[in-house]
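What follows is one chain in structure tokens, specifically the form predicted on its own.
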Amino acid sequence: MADDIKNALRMMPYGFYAVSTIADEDANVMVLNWASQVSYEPRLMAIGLAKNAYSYALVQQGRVFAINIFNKADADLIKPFTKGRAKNPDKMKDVVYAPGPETGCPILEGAAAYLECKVIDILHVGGDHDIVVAEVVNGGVYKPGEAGETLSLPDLGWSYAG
């Protein structure tokens, strides 16, 4: 039998960002795609951010993230970050990146832009992913260009829905 809710879901087009963080000198950064705006006034964005990801607990202690945006043509840069520290415990080795000037987040060397954030809220829903609910404190755009240049998971496709 078909599931039309997966099947629904799936034909929405997510985002596909580099979400950094950092808590005292540890940083991270992952992969996400359920990032949106939420509100003009304040510039307020909201994440959906899994529990069991390493960044959760940085989110939660130091309070800041960035979202990092990329270009269609440069996926190969945000490729990188697609495992878990789990997996990959020296994933932060070889990375380039600058401290944002707001929130010390890590602003990756090829990001068409970046938005930092500070978090207002953790929002447990009961599911596994928590909201997270931020004001855009400070953004930078290093490669001027359209919302369709941006890199989305249908890009790549890849799926995170259902």
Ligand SMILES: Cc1cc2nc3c(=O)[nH]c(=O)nc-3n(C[C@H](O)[C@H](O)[C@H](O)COP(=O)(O)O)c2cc1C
Second form
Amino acid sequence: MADDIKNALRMMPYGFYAVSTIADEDANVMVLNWASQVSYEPRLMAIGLAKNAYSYALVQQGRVFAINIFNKADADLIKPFTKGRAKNPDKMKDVVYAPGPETGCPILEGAAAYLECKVIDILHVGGDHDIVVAEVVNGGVYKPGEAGETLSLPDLGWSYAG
Ligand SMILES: Cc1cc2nc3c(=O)[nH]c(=O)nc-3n(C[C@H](O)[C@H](O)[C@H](O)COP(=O)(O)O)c2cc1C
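Let's see the other form, the form predicted together with the ligand, since the form predicted on its own is already up.
Every chain and every other molecule in the complex is listed next, the one we just looked at coming first.
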């Protein structure tokens, strides 16, 4: 049967990011597309985070995350992080990164830019993902450019919506 809600949801062109977390020196990185700035002052970011992700428990505990933004040309650098940590315990083994100065969250080698965020609230709204609202406390740009050069889901022909 036609599902036009799903079809319409999949027409929204999301970005595609590597979200890093850390708690008690346990760092992790996952891919995520449900991310948006949601306030100018203060600068707030909201992400939709799967309750069953390894990263969810780290965000709950550490109350920090960073958004690593990549250029289209560097799409291959983000793909290893599509794997879940539970099934891939060594996921972080060979990952090259520096700790973010404000949060300690991994800032990945090859990222075009990053945003460090401190969690303000985790909204439990009854879905399979919760909404994590955080203040952006620091950011950096390694490869200055326009948003049009930033990797997004349509560039890969992938979808996480519906
Ligand atoms: C294209 C794509 C987009 C995704 N977007 C999100 C997202 O917005 N939020 C989310 O919680 N998980 C998203 N995921 C799923 C997580 O990346 C996946 O559950 C990952 O294994 C979690 O890693 P972790 O368990 O090591 O934290 C997406 C996956 C893919 C492939």
